[in-house]
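Here's a solo chain for you in structure tokens, the form predicted on its own.
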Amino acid sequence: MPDVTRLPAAEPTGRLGIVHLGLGAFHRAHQAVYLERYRQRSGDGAWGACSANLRGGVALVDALRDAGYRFHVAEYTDRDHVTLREIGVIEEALFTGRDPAHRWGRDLEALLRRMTSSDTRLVTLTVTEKGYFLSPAEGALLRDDPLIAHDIAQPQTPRTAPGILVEALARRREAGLPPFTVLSCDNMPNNGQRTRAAVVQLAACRDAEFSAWIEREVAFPCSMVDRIVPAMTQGDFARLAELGIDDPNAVVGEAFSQWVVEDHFPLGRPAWEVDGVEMVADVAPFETMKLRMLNGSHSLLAYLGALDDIETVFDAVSRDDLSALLRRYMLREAAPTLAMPAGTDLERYAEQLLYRFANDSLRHRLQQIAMDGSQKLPQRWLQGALARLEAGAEVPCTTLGVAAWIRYTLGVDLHGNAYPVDDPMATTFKLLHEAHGEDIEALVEAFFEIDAIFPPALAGHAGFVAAVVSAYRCLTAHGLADTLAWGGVLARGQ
């Protein structure tokens, strides 16, 4: 039995100043925890949250309602030490996604009314990269996507996060209310600017003057979020049951947590800084550091590990060759692309990340991390790789990662085990593999021609493309272990 610290929730106040879009595990284990800590410390009840589930089933929303909107977050330092928090700051949960029993938008109108309330001063989002419906490489709105096409044709009944924001802002403008602040908490570079781009472009399909008003009047601060929150397993629920917690809405995560936020909130905000949130003038350096070093390392583990039938991050970093690969990638390929404030110790940050990855109390599945690679890789790997190549440097770890990702999209690992490829472009990938079969050079070149993923300058870098072809051949012919030792470079971390 681990040593347990139990922290009860504060009492609800019924005053909801925040609407959150994306009622997933990360929101419940990150932003909700900061809000709970703030309420408990300050006694300020004005910042309760209404959280909406935009996709998936209605079961989570119903389960939260049945529990009186209370749930638990278990924060594991390691398997022997856990802090068990009860969270009560989410005081309303809504469902606007698609469910076989309810079709679309059971609570959509209730959500729009909440967002139009004068009490709502802040809207936050965790809808993943694909939830913004932007081209990963260029940031253009995907107007041909069926959901965005619906929001253009029927803006009063939106089905996407950008569409919901646009409709809510239109209603506030018509009612003479000032616009709420929109705070993205997703892992995207310049996430505030990308959110603004999605909303402004979608609004322009409705009315050019309205779009200009959004661009002029609505604040879209950037943020960087960090906490490892794996998908819940039956084993996690069993561990909680041993602690006396029977909670279907519970979330398990690591003890470490970080939130860096650009301080631009015209209608006010909680005094988060007292609770550890870093309120800064410019989030970009921290955001890029995390995307390229932490998320980039996670993606390396995800695609290489999944190809070798490795299940979790812990299992992967327990291998010396993969641990050496991550250290080499972070210090020799990612860190040199970063422009950090004075005093930032990137070598220490890299070692801290390796320590966190080795937390044996978490079961962070590599297949979970591998989802939506087409949306993630431009900011995690490709932009940094292009910068290093243009500086005359080599990027063998990123090269291997890209080769592994292309091979991963086949849906069969190196041992013949099949798995689903969860990606918005999965059909495109399947067609490319069918078209090119065993012709590795043609296959890799076809992937590089996907301009929604690969920047033209990188796709046109003949040396990099050829290196990816070689890495792909090595992986498929010799397996992961021999590939990591290829030339001794990766295994030695040189």
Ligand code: CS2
Contents of the next structure:
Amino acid sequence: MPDVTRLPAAEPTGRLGIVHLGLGAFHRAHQAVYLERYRQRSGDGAWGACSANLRGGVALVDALRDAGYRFHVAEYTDRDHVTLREIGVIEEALFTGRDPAHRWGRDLEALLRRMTSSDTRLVTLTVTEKGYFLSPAEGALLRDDPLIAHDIAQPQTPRTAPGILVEALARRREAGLPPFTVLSCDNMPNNGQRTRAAVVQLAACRDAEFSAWIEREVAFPCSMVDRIVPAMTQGDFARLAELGIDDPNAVVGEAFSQWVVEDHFPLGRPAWEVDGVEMVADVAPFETMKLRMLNGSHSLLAYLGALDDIETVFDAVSRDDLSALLRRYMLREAAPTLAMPAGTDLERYAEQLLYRFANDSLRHRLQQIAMDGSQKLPQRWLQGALARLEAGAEVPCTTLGVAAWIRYTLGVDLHGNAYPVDDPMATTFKLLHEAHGEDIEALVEAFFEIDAIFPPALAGHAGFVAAVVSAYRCLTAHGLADTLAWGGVLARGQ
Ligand code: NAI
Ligand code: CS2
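Instead of the form predicted on its own shown above, give the structure for the form predicted together with the named molecule, please.
So here's everything in the complex, that chain up top.
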């Protein structure tokens, strides 16, 4: 039995200063924990949250309502030490998606009303990278996407996060209320600027003057968020039951948590720096560091590991060859591309990450991380790889990663096991595999032509493309262990 610390929730206040879009695992285990701690420590009850799901997650919304919005977060330092925190700061949950059995329309109006209340000063988001409807490489709004097309045609009943933000801001402006601050907490580069780009471009389809007002008046600070919170497994629920927690809405994560936020909140914010939130003038260096080192490593493990039928991050980093690959990737391919404030120790950061990945109390499935590669690769690998190549360096780990990702999108691992490819561009990938089959060179070149993912300078780098073709051949012909051992990936440049 682990050593358990139990922390009860504070009482609800009914004062909801925050609306959150994307009520998933991460919101419950990160932002909600910071808000709960802040409320308990400061006694300031103004920052309760109304949290909404826009698509998927209706069952969670219902279950949270049934539980009076109380749920638990289990923070594992390791198998032997866990903090069990009860959270009460989410005081309302809504579902605005299209599900006729579940109040379609009613909750959407309730959400928009909440966002146009003078109590609401902050709107936060964790809707995943694809929830912004931006081209991953360039950040242009996907106007042809059917949901965005819907929000352009019928802006009063929006279905996307940008559409909801635009409609709520229009209503606030109409009512003479100042705009709320919008804080993206998704793993995207310059996530505030990206959110602004989505909202401003969508608003421009409605009215150029209104769009210019948003650009001028609305604050979109950037943030870097970090806490490993895997999707819950039956095993996680069983472990919590052993601790006396029978809670369908519970989430399990690591004890580590970090939140770096650009300090630009015209309508105010919780004084959450007392609980460890780092309020800074410029988040970009921290965000790039995290995306390239942590998330880049995760994606390397995800595609290489999933191809070799490895289940979790823990299982993957327990292999010497994969942990050596990660170390090399972080120190030789990611770290040299970063411009960090003086005093940042990237070697120490890399070691901390390897330690966190080896947390034996988390079952972080590689297939979960592998999801939505099209939305993740530019910021995790490709921009950094291009910078290294332009500096004349080699990027063997990223090369292998890109080859593994292309092979992963086939939906069958190196041992013949099939799995679903969960990605907004999955149909494009399927067509490319069908068109090129065993012609690896043509297949790889066709993937590099997807300009929504690959920057032209990288796609045009003949040496890199050829290296990806060789890595793909090696992986498929010899398997992962031999590719790592023979391919010289680990030895090169050491
Ligand atoms: P989750 O699967 O538990 O929840 C996903 C959330 O995104 C749900 O609320 C879902 O309704 C919403 N969503 C998905 N597609 C959407 C779309 N097209 N439009 C609107 N909403 C959409 O995932 P989780 O763990 O909550 O992660 C969500 C995001 O949080 C990640 O994509 C990442 O950007 C960020 N994050 C997650 C971390 C983690 O360890 N879980 C850590 C750091 C950041
Ligand atoms: C992961 C991240 O799912 C993924 O792609 O790389 O969610 C990762 O767990 C978090 O960013 C950690 O903060």
